[in-house]
Amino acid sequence: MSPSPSPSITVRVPAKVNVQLAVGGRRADGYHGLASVFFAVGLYDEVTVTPSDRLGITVQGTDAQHVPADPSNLAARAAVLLAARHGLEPAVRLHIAKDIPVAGGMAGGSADAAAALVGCDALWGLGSSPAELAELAAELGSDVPFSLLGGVALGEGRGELLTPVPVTGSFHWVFAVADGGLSTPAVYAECDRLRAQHGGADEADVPVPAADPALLAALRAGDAAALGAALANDLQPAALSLRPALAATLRAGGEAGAIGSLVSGSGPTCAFLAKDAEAAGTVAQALAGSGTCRNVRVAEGPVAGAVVVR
């Protein structure tokens, strides 16, 4: 059974930051458990789902150079899995319009990959509910069920176990892209390793993670300053180690105003929350003439997750 042809679809999905990012040790099957307090930006791809004959992937805009147009890419594995849950050829063409920033730790594959299902299931009039489309969303990564919800949410297990997080009013912003990626699998290895000279890198060795009640608190609260205060990644020791470099965006990100600054994810983005729009506007020209990332991104949040837009 082949689906029907429809007019295309197009889904828009934002970029994420971790505000907090705690690492439980490494358990027997490799993994390490989260807690992870995912928080949606407006910094956004357009993936554009389209009848054809069979799969097949476009990418353009940023960097869309450094994204893979083949069945490796993650949005082309998303297709193929709502496909094949409900017996249909993927027989889909995706177009992914890129803007959120590759490889930067804020979550861009694993957007497109969210977007892909929301669009697929669409053109393919499936109906599937938010809980089903979730479930294969964390077959694909830890991300990607964020992906889908946005706003704010703590995720635990790898991060795929979602749960809500109230917030009020919106919070400002800055990105500094670095130059080149890191790789994800390299900075939790290194985490393992710094770890282990320290005490012990294992599950038995390292605090079961759990979300920073002030960092919550901040959230719902909508206290700018409490929750620059409150910003944490456990990955960025690692990060750090593998790109020294960061070190010196994250002090040019300091000493412009930023009230709070962290490493985004496994990096190399590094990521300022601002007071207000004037002071982010502020601390994006002072990183710009920095000399120390690539380029310089302003954001609001939260934001909603994938969405279909026409």
Ligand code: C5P
Given for the second form:
Amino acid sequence: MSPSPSPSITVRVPAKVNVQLAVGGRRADGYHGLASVFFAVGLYDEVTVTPSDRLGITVQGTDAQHVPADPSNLAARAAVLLAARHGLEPAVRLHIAKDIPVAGGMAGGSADAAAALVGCDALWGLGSSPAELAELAAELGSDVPFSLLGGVALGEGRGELLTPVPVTGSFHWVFAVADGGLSTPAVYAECDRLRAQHGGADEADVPVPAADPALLAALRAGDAAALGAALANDLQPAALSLRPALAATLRAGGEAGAIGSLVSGSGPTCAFLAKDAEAAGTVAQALAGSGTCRNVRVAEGPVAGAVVVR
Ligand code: C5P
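Pass me the form predicted in complex with the ligand as well; I've looked at the form predicted alone already.
In what comes next, the whole complex appears, and the chain from above leads the way.
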């Protein structure tokens, strides 16, 4: 007889870059209306869920010491939320193998929460529909629904209302990971502070955010040069204000031949688009030798969202 299969379930989940992040004025609830074009890239965390007598969490990988291994971790909160919705105890151990930069603007924490939802749903045999998981994901955080979905999608509302965006082919990215993270609320607050100096930061003062038709056309056509030209992030001035050294990182990637660059989400990771795999290698090598970042990652996308791998 073969041994009984391990009851553990492992879910792989990608990082994201926002190829466009249009940020509206501050709303009454403190959030900002967005037109966010999320793009899933092939840098992954893996979350393994195993039955246990009580909720536990462990984290492994570079910078694991900067990830809370306690119930405040968004992945643990995901397990608690899903269990509560079904009248269960969150009796599970979560192990996060971390490869997505921590606090880097690449939705690593959101990715882990999405993976925990998918893993616990499978482990507990709940059979939740994608819509049911997406609703729980939106309660956990603005970027969590996209981590479930993957691919490329326009996020409206505070980023959680998703519409898939058609894409042709694959794009080649290089990511320059900075030393230390940036807090997302702090970057939004800095964006508001800068806007308040120039006319106002509230909804009445700022144009309603909208997806850029040229960017959507570039994605649909698989046109890397046009996508590179259309990359845009309204949080970039705020990230640069909090971390002025990022300007040198962006410059170094541009000088190495990137066809587009921007700060990823709330930063501080900088993202560079290359015209092909060879150019991505050249940009990565130049960035690694530039002394302007801690390390460099190369990844293709778009890729699928959270999936059970074993
Ligand atoms: O939704 P999430 O918990 O990921 O958001 C983290 C923080 O980012 C929020 O507390 C808020 O400060 C800021 N945020 C925002 N507008 C959004 C999304 C996030 O102001 N649309």
